[in-house]
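Encoded as structure tokens, the following chain is the form predicted on its own, with no partner shown.
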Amino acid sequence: MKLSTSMKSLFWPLLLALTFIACNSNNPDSETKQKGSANTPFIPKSPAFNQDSAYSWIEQQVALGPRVPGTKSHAQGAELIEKTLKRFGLQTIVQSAPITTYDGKIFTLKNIIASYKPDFQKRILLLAHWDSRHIADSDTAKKNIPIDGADDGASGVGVLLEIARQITNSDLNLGVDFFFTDLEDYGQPNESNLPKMEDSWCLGTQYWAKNPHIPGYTANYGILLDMVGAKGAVFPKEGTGVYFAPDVVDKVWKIAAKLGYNNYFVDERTGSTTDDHLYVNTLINIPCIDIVHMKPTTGSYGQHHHTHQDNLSIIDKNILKVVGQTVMETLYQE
């Protein structure tokens, strides 16, 4: 995944709201809603999200090893996702193309797109990157060794695979496209001695936005999941999403609050981050937001970001539940 907001060239003003209070509950479903919410109980329309199943998808990805482009683990990761989506009965496309990275290497990217009710005009785009970081550039040791990417990569994929599994037999009256993006995390580190390469992150999404899997593809809006499984994760309103798709941000955060997750989906805005949704907004003009673990007061990510701490030990099934249930309910509220 990309570097911290404070280390990127793209910024939005940082707006501080009330004092941030971290939730220590181990059971997000039992949390009380904020003061002043309606007295009428909110009855979800979506089925219960299965966090154990989502976790199993993360386990399977991590067991392959780091999904770094050009490796056997990367090829196996693509095969796992493609076969799983086809088993769910979704119309699945693998988009391949040669891509040159900031260090002059050429890889074959594999974007994987699966469609639920592909003939429906009303569509929601759900996306997450499935590759993992080729270096541990934020670590203090073994900086040149790839990371597991349990949270940064595998968690978003795990949540989306579980949503895909659950909606295949549903009666949703809309189309949903699941986009698993490649080469998101092969971006140029700040300390690189190589000439600066602009837009070195999110290469799979940049390619897709210029070469959509269906000519003229569009969607009503998109939701990106990035780092959505770590212990202690919170999700403020990320600046790029607020700028390009404020209505979608409001919709999702209000649904999260109604579900009782307002201590996770916090009503605070951060600065912007360079992530896949930036190019969905600017290159293909689909309003897209980012559900991403960031610290509201600093705009930084968790301590495990781009380090070898990003392994299965940091994954919290309760966080997977919070994010997965919120996204599913958003679909069912359409």
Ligand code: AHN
The other form holds:
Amino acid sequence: MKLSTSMKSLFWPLLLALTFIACNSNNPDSETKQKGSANTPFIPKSPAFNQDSAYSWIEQQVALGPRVPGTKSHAQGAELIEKTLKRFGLQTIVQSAPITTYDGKIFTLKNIIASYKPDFQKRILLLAHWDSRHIADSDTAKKNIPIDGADDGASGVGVLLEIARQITNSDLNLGVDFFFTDLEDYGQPNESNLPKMEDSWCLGTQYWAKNPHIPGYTANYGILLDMVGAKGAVFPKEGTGVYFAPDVVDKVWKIAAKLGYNNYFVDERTGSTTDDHLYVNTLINIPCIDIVHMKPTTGSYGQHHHTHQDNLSIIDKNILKVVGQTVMETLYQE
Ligand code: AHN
Ligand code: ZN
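If the structure you just shared is the form predicted on its own, then what does the corresponding form predicted together with the named molecule look like?
Every component of the complex follows; first up is the chain already shown.
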């Protein structure tokens, strides 16, 4: 290659400058300083969570009608989830059993469990209930008509299906079990005249914890998602999770903060809830937390909880993104 005189005069100064830059970036001192700096951006290891895709899983569930145990919509809901997981290539088991509810009815339970890297020892369990409530007992009107359950039910499933889609064929070096729980939301209403049934909520998870899909099943820890899609949602550190799995709460909330989501995953404690994670902790001894929309001060659920306001119009894709990315990043940080 022939260089013109003017280019020759540029060549050595340029080479020197490049060498200097290269040496400088290899300087261990400058690296240490960079790492120690509070301004160092956090570089996520997980792929981008797709909130549009998560939203579409919610839409598809709601379109079936309320997924109330014993109904056709319930059967179709199970089929949608099972088929989708199998299409992703995950090893999928449907656990069926007759279960008696507080009102003396007997329903066929359908717990759906799908496993990513089923042979890996190190495993994380992700849960969300897929059934929806048979009544609107917190509403002022139409109390006996079932709710859509866009948030209470469909949102957690939507986020988990999207995570399942993303990690299939990924390089994630970890076992993950997706557990779509049934009969979570057929609990006894407060104003019920029937004799009080203990532990009337979370019947699917209680059954599974006593009869795991694989004998001797365990996981390092679990994360339950419940009501993770409504506008204005915040997720305080829920009491049952803090009691049984404080390290997991800490880990997840720190990751959320690093992703810039500390306005959603707020650093506040709230009271304990009876939710699927309680039985995962107490009956099968897997430390499990609950990412659940609750008001930090009052400890109550969102306004729409168990009312007809719990429909598609309250779903906010941004909230789905916040939760989905946080959970996925937690997996990739393992
Ligand atoms: C109780 O009301 C005691 N537990 C409700 C758990 C739940 C219902 N989460 C969503 N729907
Ligand atoms: Zn509910």
